[in-house]
Structure formats: structure tokens, C-alpha cells
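Just one chain follows, in the form predicted on its own, and it is written as C-alpha cells.
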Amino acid sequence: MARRAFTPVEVRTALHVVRVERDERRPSGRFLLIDGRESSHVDLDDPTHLEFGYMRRIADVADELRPRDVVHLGGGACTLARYVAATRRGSAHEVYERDEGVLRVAREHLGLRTHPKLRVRIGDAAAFLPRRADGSADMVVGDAFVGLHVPAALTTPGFTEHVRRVLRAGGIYALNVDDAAPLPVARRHAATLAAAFDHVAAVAPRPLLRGRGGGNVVLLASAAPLPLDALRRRAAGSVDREEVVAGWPTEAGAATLSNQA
């Protein structure tokens, strides 16, 4: 395939500063960098194709779940919008993104186009989700970070409780969490998760469940049975070693997380 005609793209917004940088390895892959660090990934010609592990493993939870409606928590490319939106013809997505900058970059240099199922809100999460409607949405996403961190907005009892109250029986809440071992952010969040769900799972590469390393977890919470067996049958085969562990990381660590399995 020929190589694209490519520049990458630096721009300073009133939050961050973004950049766009080529794939190397594909073409027409495009790395969207916030501040420095790796935020999205998308493939211009290819919406189905996810690059990072962690968002694979929420693919596989929407794959599952077949939603109608989705809320992201966090925006930057929309990678997983696009793929839902792509892989669940009609689906309809609402996306919170707190800079413009970056939307706008996501439109002029990542080949995003919104549309009435593809919407996406200027502002703050921790705002807009409280309005919404109860029982509004199959599956909220949260993919949002100041640095390393979830917004703390996003982390509170109260924005949890919206996030419960927001989604329709059997909906589920996928958390993408920043942690290295023995994984303190990862248990603090699921605490959270617990209190308001009764079905909490997580989801790491295996060497990070085992003590080692850092990565991403995603943390899974719903009112319902969450489908763990489907879920274990899909990331048994990634390239990552992801486990689909039940239950929630405790007090004792990642030994103790990695022995529900």
C-alpha cells in the first residue's frame, strides 16, 4: 500500500497541547498525543480498528452488549464511538469532550465527521451527564484523563450514582483506569464501583494483575450479571495476556485479584 503524504500537526488549544503523528506500521493509522502521551489511536480508512489493548477489551464489552446508546466519558479521537458506530449500525453516541481544540483537531486531521448519532458536547462530563434522562443508555465509557489521572469530578459516589441512574437494566459502566502495581487507583476506583453496582469486574494485562508493571485496567460495573464468560473467551486470544478477573481489586493487592480469576 503506498505511504501516505504526511506532516504531523502540532497545535496548542486553551487546555492542551495536541499533536498528530503517523503510524508507522499502518498507513493510514494516526496517533493523536495530548500533552505528550499517547490519547487515541484511529485508522482514516479502517473505524473498526482499535490499536490499544484496553480499548479492544471495551470493544469486546459493546460486541457483547449490541447498545443502542452510548455515552463516552471523554473524547479525543472518538476511536471507540467510531467503532461501535461502525459495528452497531444505528447505534446512537454522545460524546462529552472538555477542549475544543481537540475536537476540532479530531475533524480536521483524524477524519472524524459528526452527525445526529454521532454527536458530540463542548464541556465538562461531570456536568452534562447529570442531565440526562434515567434509563437513556446502554453503555457509559469512561476514557477521560487529566494527566495520568480520572478526573476527580468523575470519581465521586454522587457522579457514580448518575452514571447507574443514566444507564438501562443490564447497562454497563467500562472505567479505563491508569495504574501500576500492586494497583491503589485501580482499587480505589472499584470501591467506588462497588458501592453503587452489584457486579464489578476488571479487566489487565496479566503481568500488572500479577504485581508487575504498569497499564491500563478497565473496570466493569452493572446492575446485572456482567457476560465475564464471553468476555474471558475474547481476551484469551489478545496479544496483550488480558484477564477478566470478577470481583474488584482489594486491600490485599494484585495477588489476591489475580486468585479470583
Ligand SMILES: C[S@@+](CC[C@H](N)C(=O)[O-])C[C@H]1O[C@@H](n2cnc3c(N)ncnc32)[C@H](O)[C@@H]1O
Given for the second form:
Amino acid sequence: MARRAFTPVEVRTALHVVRVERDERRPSGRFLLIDGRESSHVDLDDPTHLEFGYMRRIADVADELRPRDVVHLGGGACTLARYVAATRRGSAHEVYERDEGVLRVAREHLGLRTHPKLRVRIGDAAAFLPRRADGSADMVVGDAFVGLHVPAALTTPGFTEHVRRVLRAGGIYALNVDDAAPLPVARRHAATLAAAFDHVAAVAPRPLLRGRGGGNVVLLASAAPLPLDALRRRAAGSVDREEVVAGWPTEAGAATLSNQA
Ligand SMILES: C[S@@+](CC[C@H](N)C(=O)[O-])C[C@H]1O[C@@H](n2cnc3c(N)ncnc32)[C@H](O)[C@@H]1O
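So that was the form predicted on its own. Now I'd like the form predicted in complex with this ligand, please.
Shown next: the complete complex, the earlier chain at its head.
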């Protein structure tokens, strides 16, 4: 593959300093950094390439669910929306991104092309999602971050109730959180999800689940049973050694987690 021309990008938006960096291992790979943190990665030539383990695991859910309508909380490079749009023809994506400057960088430097089936709305996801109709989505992807944190307004019981309302029967909410052992943040969010949904699970690298280090935990929630066996098969052999944990305990310590069915 020919090496693409690359000019470093640094933009001061109304909210953040946004940078685009070259992926030294992939000529067409680009990292999106927001205030110095890697916030997304996109392969300009291949929308099905997902560099981050947590995005791969959310993509597993989409591959299994085959959603028609997906809502994305947090836009970044819109990598996940582009992945599902590329792999699930005809799927429709509504993305909420609060920083207009991030969207501009994604358009001008990260190859994002919006169209009627991939729309980005600029503003707070906490304001947009409650306006969405009941039963209008098959999947909601929660990946909005300010620094290391999911904005508080997107983790309240009231907001979570709106996610449940917006999902169709069998729909799945995938919420990415950043945490460190013994996972106090993920447990808190899991407890909120468990109050609104009958089925909750978590996907995370094995060391993190065993009480070591930090990283991404993807929480899954649905009114219907989750396709755990299929997700485990997809995660098996993953570079980040991710595991799928069902019935996430909200009080117990990380060491007591087991891979129960
Ligand atoms: C980790 S990036 C999202 C990456 C994205 N999932 C992708 O596939 O490329 C997080 C994004 O969430 C946005 N964000 C933070 N708070 C938000 C909010 N309350 N509503 C909408 N977007 C928000 C940030 O501006 C940032 O672009």
C-alpha cells in the first residue's frame, strides 16, 4: 500500500485541542487525539479496521445483532458508525457529538462523509437522546468522553431509562467506560444499567477483570438475553485477551468475578 501524504493537524476548537496523528504501523491509519488523549483511530482506506480493542468488542455486538438503526453517543472520528455502515448495508446511524470542531476535523482530515444514513448532530447527547422516539433503535453505543470520564448527565438513571425506551425489543446498549482495578466506575455504571435492564454483562481485558491495571470496560445491557456465547467466541483469541462476563456483580470485588453463563 502506498504511503499517503500526511500533514500534522492541530486545531483549537471551542472546547478542546484536537490533533490528528499518523499511525506509524499503518500507512492509512490515523489517530484522533482530544486534549492529548487517543480518542479514536480510523483507517482511511478500510472502515472495517478497528484498532482499539474496545471498539472491536462493540463491533462484535453489532456483527451479532445486525442492527438497522444505531444511535451513537459521542462522535469522535465516527469510526464505529462507519464500521457498522460498511458491514451492515442499509443501516442508519444518528451520531451525537457536542464539539463541532471535532466533526470538522473528522470531515476534513479523517475521511468522514456524512449522508442521510449517517447523520451527525452537534450538541449534547443528554439533550438529543430523550427526544428520540420509543423503540426507534436496535443499538445505542455510549462512547462519549470528557477526559477519562463519561459525562455525568449520560449516566443518570433518568438518561438510562431513555436509552431503554429508545431501544426496540432485543436491542442492546453498549456503554464504554474507562476504569482501573477494582473497577469502581464500571460497577457503579453497571448498577445503574441493572436497574433499567434485565440483562447486563461486561467485556474487558482479562487482567483488568482479575484485578490488575486499567483500561476499557464495555458494559452491555438489554431487556432480552444477551448473545453471550457468540460474543465469547468472537472475543476468544483477541489481542487484548478480552473476556465476556455475564450478570455483572455490582458490589463484590473484582477477584470474585467469574465467567458464569
Ligand atoms: C472516544 S470519542 C468517540 C469515538 C467514536 N465512538 C468513534 O467511533 O470514533 C468521544 C467523543 O465524545 C464527545 N462527547 C463528549 N461529551 C459529549 C456529550 N455530552 N454529548 C455528545 N458528545 C460528547 C467528545 O467530544 C468526543 O468526540
